[in-house]
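Just one chain follows, in the form predicted on its own, and it is written as C-alpha cells.
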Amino acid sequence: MQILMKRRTTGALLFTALCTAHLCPTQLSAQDVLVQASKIVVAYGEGSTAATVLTDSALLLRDGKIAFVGADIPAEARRAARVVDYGKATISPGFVLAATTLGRDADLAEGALAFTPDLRAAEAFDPWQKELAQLATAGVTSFGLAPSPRNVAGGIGALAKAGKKQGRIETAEAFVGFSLTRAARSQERMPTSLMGALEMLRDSFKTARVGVQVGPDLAVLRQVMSGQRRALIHADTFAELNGALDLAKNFNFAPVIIGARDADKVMAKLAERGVGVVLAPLNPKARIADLELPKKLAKAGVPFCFAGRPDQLRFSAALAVRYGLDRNVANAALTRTPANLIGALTTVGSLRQGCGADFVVFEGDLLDLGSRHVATWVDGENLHGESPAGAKTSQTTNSAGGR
C-alpha cells in the first residue's frame, strides 16, 4: 500500500512538472500587453530639456512594468502580445502626488509626542481607504504617503499606489517628514513656538551627528544627513522657510519644502542650496504673485510640483501655464519632478524600461482642461476608463519606433 501511494505521488509530481514545463504555458505568466498610440511621452524633460516623445509607437507591458519601449520591442513579443490601441490619443506618464496624508492627518501623527522620526506611515496605510478610488479618476498613479505635519519630526513616508481591488505600498521607506508650521506647535506639549521646534530639531541632529547615542530615531536623522533619505519639511512663512534652510545648511542636506507660501522671499537661497518645493494647489482667485510663483521658481532653477487633492493637480499645472509657466515644466511638475523630489524617479514618473506601467491617456493636450481623459493605468492594469478593442497581433516596428 505504501509502495502504491509512493508511485501515485511520484506520478502526480511528474505530471505536474510536465504540465508546468510544456503543457500549460499560459498559466505561467500573464500575457504581455502592447499599448499603442499616435503619441507616447516617455518622459518630460527637466528644466529646459525637451520631453522624450515617440510618434505612432507602443509600450510593451509585462508583470506590471514597462518591459520595452518603441523600436526596442522584440518582434516575437509584439506578435504574441494582447494589443490595446488608443489610436490618435496621447499616452503620458501618470501623475505623481508628492506628499499627502489622504485626509488622515490624525492617523499619521503621534498626539503625545512631537518628535517621532522613526514612525512609519506605511504601518497606518489602509489599502481599502475610499479616497484611493479618487486617484485614478484624476490621473494620479502613485503618491507619497506623508507623515502628518502635526509632528515636528513626523516619521518615514512611503510611496504607495491604488489598485483594482486595493491599494498597496510600493516603497515602505521613501523619505522623512518634518514640520515647522503652526500645526506642529501646541500649548499642550512641546514645542509651543517656532523657536522651540527649531531648537528641538537642532539638538536632535547634533546628537545624531556625534554618534555616541544610538536608537532608531537618531538613525533616521543620520540617514538624512548622509543623503540616504530625502527630508521633506513643511514650512510656509518667511521665518519658517529661513529656519528650515538654515537647519539643512548646518547639517548638510538639501530638503524639499512643502507649502513654501513665501518662497519668493527666499528664492536665491532655494536655488543656491538645491532645494525642491511642493506647492499648495493654485486657486484662480489667488493673488497674481501666488499664481506667478511657479514661473518664478522655474526661472530660478528651483524644481517644484503641486500638492492638494488629486483633482487639483492638473488644474494647478494648467493655471500655472496660463500665468507664464513653460508647458514642458508644467507637465514635468505632474510626473517626473514629484517622483524625483521623493526619491522615486527610478520606479515612477516616466515610462522608461523597468518603471511601473503607470500612465494616463488623453485625447488632446494634457494641460488643456477640455481634453477628454480616456484612461488611467497603474501597474499594467486599467483602473479608470475602458480599453479599446484591439487586434490580436500587431504590425512590425519600424526603425523609428513606430508600429
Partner chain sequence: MTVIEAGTVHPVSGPEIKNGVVVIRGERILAVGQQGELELPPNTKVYKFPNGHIYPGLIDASTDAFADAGLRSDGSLNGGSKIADGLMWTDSRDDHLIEHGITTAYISIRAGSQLRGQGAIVRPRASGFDLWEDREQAALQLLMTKGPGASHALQRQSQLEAIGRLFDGLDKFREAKEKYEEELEKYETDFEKYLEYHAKKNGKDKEKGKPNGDKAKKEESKKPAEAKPKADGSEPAGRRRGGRRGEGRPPRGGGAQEMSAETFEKTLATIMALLGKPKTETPTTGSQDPKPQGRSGDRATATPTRSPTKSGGDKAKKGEGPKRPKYPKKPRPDPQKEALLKVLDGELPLRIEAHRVDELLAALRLQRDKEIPVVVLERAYGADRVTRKIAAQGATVVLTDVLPNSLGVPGDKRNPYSKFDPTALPKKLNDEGIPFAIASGTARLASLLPMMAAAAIGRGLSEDAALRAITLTPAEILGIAKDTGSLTREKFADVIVTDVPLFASDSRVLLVVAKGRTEYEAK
Given for the second form:
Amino acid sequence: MQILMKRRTTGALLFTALCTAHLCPTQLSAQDVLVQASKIVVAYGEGSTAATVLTDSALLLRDGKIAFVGADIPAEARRAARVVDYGKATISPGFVLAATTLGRDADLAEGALAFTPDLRAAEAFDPWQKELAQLATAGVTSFGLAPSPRNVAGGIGALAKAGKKQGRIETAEAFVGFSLTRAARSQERMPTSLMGALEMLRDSFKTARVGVQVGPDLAVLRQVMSGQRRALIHADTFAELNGALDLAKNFNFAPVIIGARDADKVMAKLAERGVGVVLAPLNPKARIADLELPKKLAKAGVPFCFAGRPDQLRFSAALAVRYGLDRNVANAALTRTPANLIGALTTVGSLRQGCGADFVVFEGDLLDLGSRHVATWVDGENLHGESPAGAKTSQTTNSAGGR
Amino acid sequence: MTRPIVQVLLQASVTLLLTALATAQQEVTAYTNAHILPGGKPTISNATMVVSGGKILALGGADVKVPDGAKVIDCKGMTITPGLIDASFQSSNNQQDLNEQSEEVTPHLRILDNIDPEDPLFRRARNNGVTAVHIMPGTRNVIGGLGCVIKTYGSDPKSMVIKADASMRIVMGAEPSNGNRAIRGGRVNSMYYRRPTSRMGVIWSVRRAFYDAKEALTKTQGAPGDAPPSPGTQIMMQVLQGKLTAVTTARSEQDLRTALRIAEEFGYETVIDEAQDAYMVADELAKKNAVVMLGAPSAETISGSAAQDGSAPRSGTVAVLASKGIRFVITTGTNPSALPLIREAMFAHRFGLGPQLALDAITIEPAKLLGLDDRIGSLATGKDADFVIWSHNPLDPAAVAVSVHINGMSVSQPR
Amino acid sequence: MTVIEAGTVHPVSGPEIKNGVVVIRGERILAVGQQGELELPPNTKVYKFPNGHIYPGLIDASTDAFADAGLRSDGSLNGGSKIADGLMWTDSRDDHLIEHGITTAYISIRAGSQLRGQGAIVRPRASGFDLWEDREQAALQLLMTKGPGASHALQRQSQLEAIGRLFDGLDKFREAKEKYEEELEKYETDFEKYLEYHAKKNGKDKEKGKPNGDKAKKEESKKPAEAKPKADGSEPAGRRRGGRRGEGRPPRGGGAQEMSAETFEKTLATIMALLGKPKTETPTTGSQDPKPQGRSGDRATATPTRSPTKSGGDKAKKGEGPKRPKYPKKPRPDPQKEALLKVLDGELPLRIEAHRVDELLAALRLQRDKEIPVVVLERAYGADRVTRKIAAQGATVVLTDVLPNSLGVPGDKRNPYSKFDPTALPKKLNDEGIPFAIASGTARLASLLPMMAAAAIGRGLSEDAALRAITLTPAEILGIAKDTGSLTREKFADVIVTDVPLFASDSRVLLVVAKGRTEYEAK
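Next up, the form predicted in complex with its partner chain. The previous block was the form predicted on its own.
Following is the full complex, with the preceding chain placed first.
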C-alpha cells in the first residue's frame, strides 16, 4: 500500500515536472497538495461533543479528497506535495447548505401535478448556473439541491458542489423533498388546502405500504418508510408541523423539517422523535422569539442547520450566537449537522480521511464577523480567496514534525 | 366584596396551571355558595359543586358534603354554568384553509388537520366561557368534509379532541358555486372552471355523491370481490347508514326546503345549519323533527349584514322556533361579525327567548346534537368538569367569565 | 465616586490598558489608568470585572428609536420640522438602546421628500431618554436619492435642481430679517422717547388735573413708574442679543421677536398706567406686578397686531410731541429658511442621504456650489468610488447597513443596490482618511451595532478604527466629542463593560454607566 502510494506520487511528480513548462492546468491538479495552518478543525462535534481540532498541522489533498490528516500524512507524500500555507489562519470544513433551489424554483417543481416524488432534482441541475459562483464566496462548499416547496411531494434531491468552472452532482439521489407550506397549495390544481395536502400524502403512503405492485413514485415513499431515504418536509405553521409529524409517526420515519417557523410550539415532539430542522436564514429585524429559536432548538436537543440564501449562512449562525446559541452548536449547524440531515455525512461536512477536500479558511473564529474569510476550497481546488505558497523551510519543519 | 373571591380564583388558577396535570386532577376542589345553572335543569341556589380528577364528583344544594381536605372556593354572588359549546365555530379566518377546493365533494377531508390550538380565536372563545367547539370545514365546497368536536384548551389538537369525526357538512345555496365559471373555451388557468356554477349544479353534486354511496352500499352487501369504494364514498355511506350526523348549511327558505327534501329523498337525518329563514318553514321543520342551528342571531340587529345567499333573517326567529317546539342551537357560525357565544344567547333572550332556553341552546342542546351530552353540556355527577364562573347571571350584559375551567383546570387568562 | 475595574480598558483616545480602572466623579470621568496606580477614597462604589472589557459608551450616529411611529411616514415634514418635538418613549423593544451599550444616539428623520427636518441627539436611559442640551436640533436632513427603484438620469437631475431651489431666496430672507431687526431696534428707541415724553407730560397733567386724588391712586401711578427702569434694564439686553443674532447667528425659533413683543407689551402696560386711561386695568397692574409680564409672553403674537389700532386712538396727541412710532412689519416666519441659514453659517450640519455614486456626486456638488461648511453623507453606499472628492471637500460619512449582503443577493440584476458592499466600505474610507461613523440606521438593529463594526473588521478594517467608528468619530461628527466618545478625563462618564471583547458575536453588555449613573446592569 505504502509503496503503491509512493509510486503514484512520484509518478505524478514526474508528470508535473514535465508539464510545468507547458503550464498544463489539468495535469497540475493531479499533484498532491499539502495545506497547512496553525489550526485545523477536522470536524465540529454535534451536541455536547467537542470538535476535533489539530494545531500546527496539515491536510494532504489528493484527487479532490482528503487523503491524509495531520500526523497520518506519509513523509514522502508530504515532501512531494505542493505546499499551501495559511499560517495563523484556521481551516474548518466547508459550509453545507442543506436545501436550496439556487433561485431555480420554477425548474425544480413540476407544475402540472403536486405529487411527483420520483422526479430527480439532479436532472434540473445546470452546472453552468451563475449562482454557483457565489457559493464559494459565501464559504459554501456543497449543497442539497432540493425540489422546490411548490409541490406536495416534489422529488428526489441531490448533493451538488460548485467547481472552478462548472458545478457537479456529487450524489444524484440524496433525499426526498415534501412540502405542506402555502407554496404547495395552489389554486390551480389539487390540493388547495392543508387538509387536502395531508390527505394526499396519507393516502399515498397508505397505498405504498399495503400495495403489492407500486409504481416508481410510491417506491420512493417505501424507501422513506424503510429508512433508506431521508424525507425533508417543508412546514412552517403549527398545523403544518403537526401534520408532518403525525404523518411521519403513522408511517414510522423520522423526517427533517424545513422552515419550522412555529417549531417552538412542537418542540417536545421534535426532540422526542429525533426530527431535524432546517431553518430559514435569520433576519436581524425579526422578532426576538424567532432569533432565539436556534438557542431553544439546541436546548431541546433538536439538530438543526440553516438554509436559504447562501450568503446569509454564516451571518445567520453568528446572529444565532448573538442571541444565545452555543458556538459549538452553531459551528456544527454550518457543517456537520446539515451534512447529517441530508444523509451525506460520509462525503461532506468534515475533513476526515476520504471526505471531499472542501474547506474554508478564516482568520479567527468564523462565527465572529470580524474574522476575515481567507479562502474556500472545493474538491481540492481553491475557488475563492488566496492560496499562499508555503516556503521550503516550513515544508521541512512540518515533515519533521509529522514524523 | 367580589375582589377576594376573584383573587382566590386567580391564585387557584395559577397553582392549578403550575402543578402538573396529574396532581391537579388528584386534587379535590369544592365550589360553594354558588348560584348554579346546571343546564337543562332548574337553577340550584346556594349550591355546592365538588370537582376532582377533571370530573364532577358531586353537585347539589348546601347539603352536599365537602370532602375532607378539599380546597374550598367560596363563590358567593357568582353564577356557575356548564362550559359553553359552540356548535359551529370557524377555526380560521382564512377561507382557503377551510376547504380543499380542487373538488366540490370532499367528504373524507378532516378539518382537524388544520387546527392550531394557539390560534387567538380559541383563546378569545375560551375567555368568553366557551369550553368546547364543533368545527366544520368551510362553506366553499358542496360537501366539505368531516367536522370535529374539540375542547378549547390544549397544546395538541389530538389531546383536545372529544369526537374526531363528529359530522359531515353539506352546503346548499350559491356559496359553493361562487366564482366558478363554465368551460367555454379560452385559457383554462384555474380549477374553478369545473365546479358547479348554479344552485341546481350544487344540488346535482350532492345527489350524485349520495347516489354513488347508495350504489356502493348495495354493492358491498352483494359482491365482496369488488374494489373498496373511495374514502369519500365511505363517509357518505356512513351518513346513509345513520352512523354519522349530516349538517346541511342552508340559509334561504328555498335552500332550507331543498335540504329537507334531499334528506328525505335519500333517507338520512340532517341538522340544518345557519337556518336564517327557518321562521318561514317552521312547520315543515317541526314536522320533520329537524334540529336547527342558528348562526349569530345578533348579527342582523347589530351589523345588518347577516343576510347571506338570498335569506331574510329576522331577529324573532329564535322565539318562533321555540314556540313551535323545534329543537335549536345557537352558534357563532360563519358570520365574521358574530359576538361571543354568550352574547348571542343574550340577544336571543332579548328577542323573546326564555332564559332557560337561551342558556340551554348554548350548553346542553349542542351537546345533545353532537351526541356528547353524556360528557359535556350540563353539570351533573360524573360529567367533565367544564364550567364557567360568571360574575353575574350570564345573560346579564354585565356578566363576565371570572374563570373558565376545562377538565377541572382553570384555563382563562386573568383579566 | 464610582470606580470600574476590568481586565482590559479600551479608552479609544489612547492605547488599551491591561488591568485598567476608570474613576468617575459625579457625571464626569476623573481618571483612567492602571489598577493600583490610584488611591481610592473611602465610600466609593467599586465594580469589578476581572475578565471584562471597558469601552466608552457606544454612539449610534443614526437611529429611529423614540420616534413616534407617525413620524416615519409623515410626508408633510420640511426643513423646519424638529424631531425633538416628536420623540416619545414607548418601552418597546426598539427603545431599549441603553441595554446594548448605546449611551448617545442621533435620531434621524425617515420621512419627507427633500428637506426632512432637524434630527436630535438624545441620551438613551433605562426607561426613557434625555435630549442632549443644545442639540435638540443637531442637523438638518436632506434626501438626495430616489431609492433603489429605477430612475432616469433626467429625473435625478430635476430632483437636484429642486433641491438647489430650496436655497433660492435665502439672501432676501436674510436681508428682510436683518432689516426687521434694525427697524425693531429703531422702533424700540423711538418708542422709549415717545414714552418719556408722555410720561413727563402725563405727570404734569396729573398733578394739574387731579390734585385731590387719594393716596392709593398715587401709589398705583408710582409703582409702574418704579417698574419702568426694571423693564428698561431688560430691554437693551434683549435687544442686544437679538441684534447680535441678526448679524451672524439667526435666533432659534424666532426668540428675538417674542422677546421684543414682550417688552412692547410691558412698556404698553406702563404707558397705559401712566396715561391713567383704562382705570379698570390699573389695579391689577399695581397689585400684581410680575403677573401681566408673564401673561404678556403668552399673548406675544396677538399683541403686535392689536397695537396699531390703539395707536390710532392716540392720534389726538400727535401734534404735541414725537410721533407714535409704527411697529415694524415682521417678515413671514419660515423655519425651513432659518434652518438653511444656519446650515450656510455652519451652525447646523447638513446631513445628506445619498446612496448611489451619482447621488453622492450631486451632494458634493451642492456642498461646493452653496459653500456649505459642514456636510455629513448618510448611507453613502457608493462612497468608495468618490473617496477622493469626499476627502477633498472635508465631508464626513455615516454608514448604515454594515452587515453581510444587507442590500441584497450579490449579482441580483433586478436589485441595483445588490452591487454595493457596505461591509467593505469602512476600510476604503479609512484608507482615504475620511472620518466615518458606523450606525445602526434603525433601532431594531441597535443590538447589532458592534457586529456591524465587526463585519467591517472582517473586510480588512483595523479593530481600532472599527471601535472609533462607533465611539469617537460619531461624537466628532455630531459635534459632541468634547463631552463623550472616549474614556478621557473630564468627559461625561459614559462607560460600558462587556464580558468578552465587544466584537465577538456573543459579547454581552454587563454594565452601562451614562453620565455617571448606572443605567443598566446585566443580571
